[in-house]
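Next up: a single chain in structure tokens, the form predicted on its own.
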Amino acid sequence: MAEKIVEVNCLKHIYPDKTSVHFCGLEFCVREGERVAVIGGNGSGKTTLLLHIMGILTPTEGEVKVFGMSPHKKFREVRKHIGVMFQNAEEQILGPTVEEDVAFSLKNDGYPREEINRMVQDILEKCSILPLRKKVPHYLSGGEKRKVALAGSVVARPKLLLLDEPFSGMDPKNRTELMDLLNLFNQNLGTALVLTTHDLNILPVIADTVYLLSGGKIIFRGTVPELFEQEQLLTASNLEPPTLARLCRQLKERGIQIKTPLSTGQAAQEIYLHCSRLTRG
């Protein structure tokens, strides 16, 4: 089994508002290579959380574990290993071009200018984005921006990439875009994922473990098939689920039984199993 790089137990924060955030319930836990998805409601806890394991915030009670280290008090070596894209890309982008600011964290930690240039133009290739590096960024599209936001985020390979609610308001070509690059990412550099998202139809996609926070509580961890079994669950943490959870207790309900499906095309196929076992009986 993959080694742990990120460990929550039992985190506590009060902000200065008084407003109090718990994790407790089940452990939290990200393991090398790991595609982590966090649900819950508004204010369930989830950019609280990533924040901790960034190291922005510091936990009032328990304890979090990144790379073995209190990223906390390991601030700067905790964040070398970690990229961080947030939910507006607007405010992570500081330079006057985008080769410029993809190229503004290696530059800050003293990478040789050869090295710069060759990671940068590498980084932008993968993100289909190279066309885009004399560009000023603040007349991109928002697509292009979350691009740029990511190329910046990875350009250093990072072991642990976390992502705030990184699909929001995007149309449905610009996410899937998105979504195969951070697969892309995955797959071959290793990078573990910890996003955040409010749709739970994306998650088959992006997806190998599920967290949902309710009530000061880790209440669910699983895969994404168990969570679809779910559908209670959700709807009592304010979520709605998931389109083709919600088909298949339909057809449950009117006596079909099939596997919740992850996709359209398991749908399809499990209804045509089912209309052909009928056949020949």
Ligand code: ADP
Second form
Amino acid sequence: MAEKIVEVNCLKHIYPDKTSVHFCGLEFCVREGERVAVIGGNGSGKTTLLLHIMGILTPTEGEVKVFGMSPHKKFREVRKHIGVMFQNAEEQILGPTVEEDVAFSLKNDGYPREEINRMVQDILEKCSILPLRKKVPHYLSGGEKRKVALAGSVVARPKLLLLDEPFSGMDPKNRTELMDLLNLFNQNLGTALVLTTHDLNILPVIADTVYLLSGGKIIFRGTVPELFEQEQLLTASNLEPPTLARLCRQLKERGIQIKTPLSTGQAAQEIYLHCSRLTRG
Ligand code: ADP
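Show the other one: the form predicted in complex with ligand ADP, since we just had the form predicted on its own.
Next comes the full complex, this chain leading.
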């Protein structure tokens, strides 16, 4: 089994205004190359968890280990291996042009000029934004800005990429393009992903393992098919159960048993098979 690169054990965080956030219940862990989704209603602690993994916050109680180190103590060392994409890409883009922005972290880390040019060119090509290299980021569309922010966060080939609500507010075309890119980095470079979302319909395409945060606890850890069986748990956690899970349950209520589908194609196939059996019978 792949090695654990993130481990969070019974973490408790108390903000200065005394707001308390807990992550007890199940252990949270991420293995090399794993795609992990963290889901939960508003205020369930998803962003707080990411901030602890980044080392920006210090645990009040409990333990966070990233690559075997405490991220708040070994901040620079841990951050060398982590890429981060915030929800608001605009706040993350600082360079005057796209290519200068993407080169920013490499310059800071002292890479030689030629190496920087090669790495920036490579990542801009992979993200299909090479023609934008001389553009001023401020004038780009929302989808383009997210791609620039993503290029900047993966240019140094981090082993772990943290993404806070990466798809919120995106139109379907841009969302699909961004998901394809994340899966490409995951498959080709072995980048582990930890992303937060409350859109459960995207999980089959982007997650191997899902953690559900609710009421200060990690109340579920499992695969996407396992999660899709937990409609009541999701509703109780202020999340809208995925469309396919609701379809499956409504068919069951009408006496039609099908395996919970993970795509509309699978749903169509399961229903088709069911109908074929009926006509044969
Ligand atoms: P989520 O990302 O799931 O919406 P957050 O991690 O942002 O949840 O927030 C968890 C809880 O912590 C919420 O009750 C939120 O109001 C509180 N919180 C987040 N940031 C701060 C802060 N800087 N100061 C005080 N409370 C905060």
